[in-house]
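So this first bit is one chain, no partners, the form predicted alone, shown in structure tokens.
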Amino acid sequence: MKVMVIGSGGREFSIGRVLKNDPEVSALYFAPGNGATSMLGENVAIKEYDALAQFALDNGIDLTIVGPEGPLSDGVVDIFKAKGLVIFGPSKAAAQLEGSKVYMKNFLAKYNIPTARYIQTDHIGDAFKFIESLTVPIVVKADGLCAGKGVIIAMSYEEAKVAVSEMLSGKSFGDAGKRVVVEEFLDGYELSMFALCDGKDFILLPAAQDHKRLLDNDEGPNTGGMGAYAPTPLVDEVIYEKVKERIVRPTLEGMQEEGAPFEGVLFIGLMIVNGEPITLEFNVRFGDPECEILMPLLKTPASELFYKAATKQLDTLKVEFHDQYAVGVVMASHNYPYDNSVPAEIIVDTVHHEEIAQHTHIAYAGVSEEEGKLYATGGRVLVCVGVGESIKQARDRAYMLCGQVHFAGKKLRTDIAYQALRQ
């Protein structure tokens, strides 16, 4: 099977890594990939989706997997399907679940899927009035795609009003913020769950927990994610069943009614409040860094999982996961998330320790390659992943690997998985 992965981050590297080790995969392509994906397969420098679909056709690509939200919202899946190609991901219509927070919140309300009380508006007066009806903290979200950064947790009424004003004026997120969602803050613990869907059937993956804040103890600004672990002990079978019956199933049925059957990854951002799962948001792709820790736990061949999801055959598949835990620690560049950083060479020490060699790996993200050397060029540069029989063992292994990786200005959190380990 020939497979192409669209995207250039750590998420796409991780998907490529499991496909590289899949005996069913004979050739692997990345479009455009990054400086390290060329270690796994061939990078394809084609940006235009029609041309990329033609490349897939000309080269006999059997399956294309879309990683990031941008191409999905742009309709890359529709373009590939129009040429009769097999592609894993939602249509442009279905991708609105992430592409528009207003669409998503209205969808949740329409199909009685548990979510926070909210208002969606482009009118500053209505937003201010609703803000005053809530208790702080207050959540303010830009409607459009903001690369995971369009959510403000305001700790005062004034901060919430400033956030709304800056979004609606276009100052904060440009056109993506010209319509906003203001919602009540839910007090509980946050989780990420991922359902692989084929329009009708789905498979729920082990629950993960992301660490959004830049600094230890969940301090500092929000980021795209500084680390994650899975599966989390904060979820039991009762919660899994509630998520399936109250959120995933009605979403798939609702999207069929909307004429946009959902295929691909449904990423459910959850808040668990007194044992009840409440939907914070939907995304329509794997989370990053959650994907980096879920892929190594997958026992079922990845090619089979993605192909059957893309061809509406999930009901014929029994998915298995390794009975282990994975922890991923993000290494970010010096100025992340405030500004770009000067490129810095990445040095990885030769690994002599058998435990590190066998149970850890690096998922590369914001990197470029020059003359055989890797350079840190992006905000989130790489993820050090450890796998083990317990969360603590996986966490310790991930941090052992972090000690082997060096580049100027590297920054990382030292407390990934703390919520599980303090249980």
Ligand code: AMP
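All values reported here derive from a predicted model rather than from experimental measurement. Throughout, rigid core stands for the largest set of C-alpha atoms superposing within 1.5 Å between the two forms. Numbering follows the first chain given and starts at 1. What changes on going to the form predicted in complex with this ligand:
- After superposition on the rigid core, the Cα atom of residue 156 is displaced by 2 Å or more between the two forms.
- Once both forms are overlaid on the rigid core, the distance between the two CA positions of residue 276 between the two forms is under 2 angstroms.
- After superposition on the rigid core, displacement of the C-alpha of residue 124 between the two forms amounts to 2 Å or more.
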The other form holds:
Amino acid sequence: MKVMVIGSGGREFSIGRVLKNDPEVSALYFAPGNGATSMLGENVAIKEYDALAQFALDNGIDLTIVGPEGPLSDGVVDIFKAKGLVIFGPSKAAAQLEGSKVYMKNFLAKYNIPTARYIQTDHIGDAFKFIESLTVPIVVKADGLCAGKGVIIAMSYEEAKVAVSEMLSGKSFGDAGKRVVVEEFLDGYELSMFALCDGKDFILLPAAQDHKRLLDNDEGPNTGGMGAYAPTPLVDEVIYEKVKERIVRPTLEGMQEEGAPFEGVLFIGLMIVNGEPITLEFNVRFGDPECEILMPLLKTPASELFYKAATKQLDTLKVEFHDQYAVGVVMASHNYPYDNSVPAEIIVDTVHHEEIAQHTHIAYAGVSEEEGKLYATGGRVLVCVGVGESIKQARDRAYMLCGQVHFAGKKLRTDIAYQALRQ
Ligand code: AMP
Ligand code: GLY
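What would you give as the form predicted in complex with this ligand, now that the form predicted alone is on the page?
The complete assembly is shown below, putting the previous chain first.
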């Protein structure tokens, strides 16, 4: 099977890594990929989706997997399908579940799926009235895609009103903020769950926990995620079943009813409040760095899983996971998440301890390659992943690998998986 992965981050590297080790996969392409995916397969520098679909046809690519939300919201899946290609990801219509918070909240309300009480509006008076009906903190969200930055947790009524005014006037997020969602604050613990969907059937993957803040103890600014682990002991069978029956199943049925069946990865951002899973948000793709720690836990060949999901055959598949844990620690550049950083060479010392070498690896993200050397190019540079029989073992291994990786200005959190380990 020839497979192409669209995207250029650590998420796409980690999908490529399991495909590379899959005996069914005969060729692997990344569009556009990064400086390290070229070690797994061939990078394809075609930006335009029509031309990329033509490349897939010309090269006999059997399956394309889309990583990031951008191409999905742009309709890459529709373009590929129109040419008869097999592609895993939601259509442009279904991708609205992530592309528009207003669409998502209205969908959740219509199909009675648990979520925070909210109002969506472009009218400042209505927003202010709703704000006054809530208790602080109050959550204000811009409607469109804002690279995870469009959410303000306001600690006072005044702050909430300023956030709404700045969004509606276009001052803070341009057009993406010209409609807002104001909602009640949910007080609980946050989880990431992922359902692989084929429009009607789904497979719910082990629950993960991300670490969104830049610094230890969940301090500092929000980021795309500084580390993750799975499976988390914060989810038991009961919560898992509730997520399936109350959230994923009604979402798939609802999307069918809306005429936009959901195929692809449904990323459910959850808050568990008193044992009840409440939907914070949907994304229509894998989380990053969650994907990097879920892929190594997959026992079923990745090519089979993604191909069956892309061809409506999930009901014929029994997915298996290794009975292990994975922890991923992100290493970011000096100026992340504020600014770019000067490129810096990455040196990885050889891991001599065989057991650690066998159970760790690096998923590369913000890197370029020049004459056989890798350079950190800014943002989240790479993820050190450790796998083990316990979360502690997996975490210790991930951090041992971190100690072997060097580049100027590297920064990382030292407390990934703390919520599981303090139990
Ligand atoms: P979102 O982009 O909707 O995922 O929001 C980003 C982050 O804001 C989430 O990961 C949560 O940590 C936080 N958040 C969003 N909505 C709420 C809410 N209603 N209550 C508490 N925290 C929230
Ligand atoms: N790690 C969270 C995200 O990918 O949005």
